[in-house]
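Presented below, as structure tokens, is a lone chain in the form predicted alone.
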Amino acid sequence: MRLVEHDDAMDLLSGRVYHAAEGFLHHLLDEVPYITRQDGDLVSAWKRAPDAPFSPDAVPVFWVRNIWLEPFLLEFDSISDAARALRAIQRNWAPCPVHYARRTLLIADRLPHIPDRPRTFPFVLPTAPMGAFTLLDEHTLMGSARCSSPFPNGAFAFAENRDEPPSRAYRKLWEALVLAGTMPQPGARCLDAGASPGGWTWVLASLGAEVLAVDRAPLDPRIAAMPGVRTLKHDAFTLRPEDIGPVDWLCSDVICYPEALWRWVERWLASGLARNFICTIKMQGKTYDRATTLRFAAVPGSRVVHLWHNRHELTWIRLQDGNGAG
């Protein structure tokens, strides 16, 4: 079969293509209510019926590093053929190697190289269209020109900061930042809940917010001193909303359990004093609250992502716009 001479090669298939969070498959296997086969850390989740009764996007899915959202078979003679084919849809595709893995980066050495180089925060997010693809067998490629993730496999790195910062955590705010699409102006009111040793303090100062650090533990000494920044030793749970004021963004990286973070953000949502939150979700020890995160989950104008730069943990954005919901 000449790919580029039968349309009929290609298999478009109604569902989703959901590619793991690393080392946390089997959250993944939990969330997916229909599995249509497994393949490594990916899970598909389609049927070829177009009028199935199977609605993907039922059922929310969070611990993913990207989506592939139109998946297709396609069914090819040679490794020229296949990248052929794939090149006549767009231009970028990222290979996510499983069966046949020297195969699949033979096809990816003759598609266009994509950069890979660490980037420098802020930036805004690629809009050029990321594919993804697989060989399920010698001759059949499964794949998506349309991903949730605008990175190869949702995987990318920031030129870091090993200096400033106290901890590596100020990534995970950094991420969550980008894929926001917005970030705190020079002046902004953010308070930091759970502050020390003060990565995120760091991220909020350096971008000119007015940050107050709250945490029972001080914060690194160079971080207490930067400007704009004011510490207050307490537990930041037992702060009541109006005890602290209108903030423009709540940012939160306690290590706690997620009903008792979901309860403090209950009352910061009711009273109206913060504008926008960012806030990771703990899991603790092996386990997935999932019940919890679903709360987050329907708070209007909110998302809920596993980051890059996340471990076991989820990370919940809300924007007061509405941009949050992605």
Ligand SMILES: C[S@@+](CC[C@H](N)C(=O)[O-])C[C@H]1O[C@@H](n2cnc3c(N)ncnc32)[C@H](O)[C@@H]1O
Second form
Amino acid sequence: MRLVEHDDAMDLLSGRVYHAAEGFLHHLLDEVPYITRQDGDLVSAWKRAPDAPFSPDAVPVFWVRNIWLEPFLLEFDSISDAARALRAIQRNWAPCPVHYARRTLLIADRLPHIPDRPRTFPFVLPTAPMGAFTLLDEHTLMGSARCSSPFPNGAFAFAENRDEPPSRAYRKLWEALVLAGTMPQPGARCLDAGASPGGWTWVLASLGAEVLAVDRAPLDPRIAAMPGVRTLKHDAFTLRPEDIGPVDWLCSDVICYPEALWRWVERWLASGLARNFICTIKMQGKTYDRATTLRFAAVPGSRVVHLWHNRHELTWIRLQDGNGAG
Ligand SMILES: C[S@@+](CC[C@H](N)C(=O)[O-])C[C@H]1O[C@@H](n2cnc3c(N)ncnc32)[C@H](O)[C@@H]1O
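Can you return the structure of this protein in the form predicted in complex with the ligand rather than the form predicted alone?
Up next: the whole complex, starting with the chain shown before.
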């Protein structure tokens, strides 16, 4: 990347800037091994290029809403200079105001508008690069043209369905499926563990899948009556894979210790009876079970993410074709 008009004032950095998932900066600070600076929710792990090599990706980091993949520093004189320099790189830039917030937004005002209308599920992830920038002081901008999320500061906005699903948890499954880049086809066999009151089952049944909804609590009767839905009032973890048989999608939103979920998932992995997995790893109390999270992340072809719609939980996605990254 080269800033045509400003290459002498621009410093490419080696490393990353992590934008913490909202409310979970404390977990991110525990994860990032070499923090070189912190600006609000932006945690930097970078060095100036001559000091490379520097490989922050060697340590997995999960509690992020966005990762700035190619950070740079830009010295600039005026607001219009800064905006011109960013526009010379690409169209889309999300402001991330921390210091000099008003000045940051004044720069953003001089950049092309970023569409922010909520999207209707299902949709394909945008491919246009989405950059991000902030100001470190009045004349120094830190930015990155490449980020892990195609949405401004990781914000994933759906046009919500406020009438049909019985809980708002359905948005997590929508988001996970959009990230996966694939979804259950009509007739696909799905197991929804911890299904009550039925938001995830509603998503799966709406796609035409056959859903076995397992929970100790009852499903909303409207969801239980949807075509293709069967309910089973049971402890999901005492059901063995052989009891259920082959499934195309194993979904779990069970409230439990991460270790209990892992022990159950391990059995399914060993059985070879589940093709795709989407499971929320729910942290208990204020704790973060990083050791178990790393076990999930180490499953080949899988990924662990903090979804925009996740709270104190992470989501493990494993697809049969091995492309957990979607
Ligand atoms: C967060 S809620 C699930 C919400 C659901 N995914 C939705 O979209 O509406 C968690 C559910 O896990 C269930 N649960 C907890 N332990 C369970 C277990 N061992 N087996 C089955 N369900 C369990 C609870 O009864 C609760 O309904």
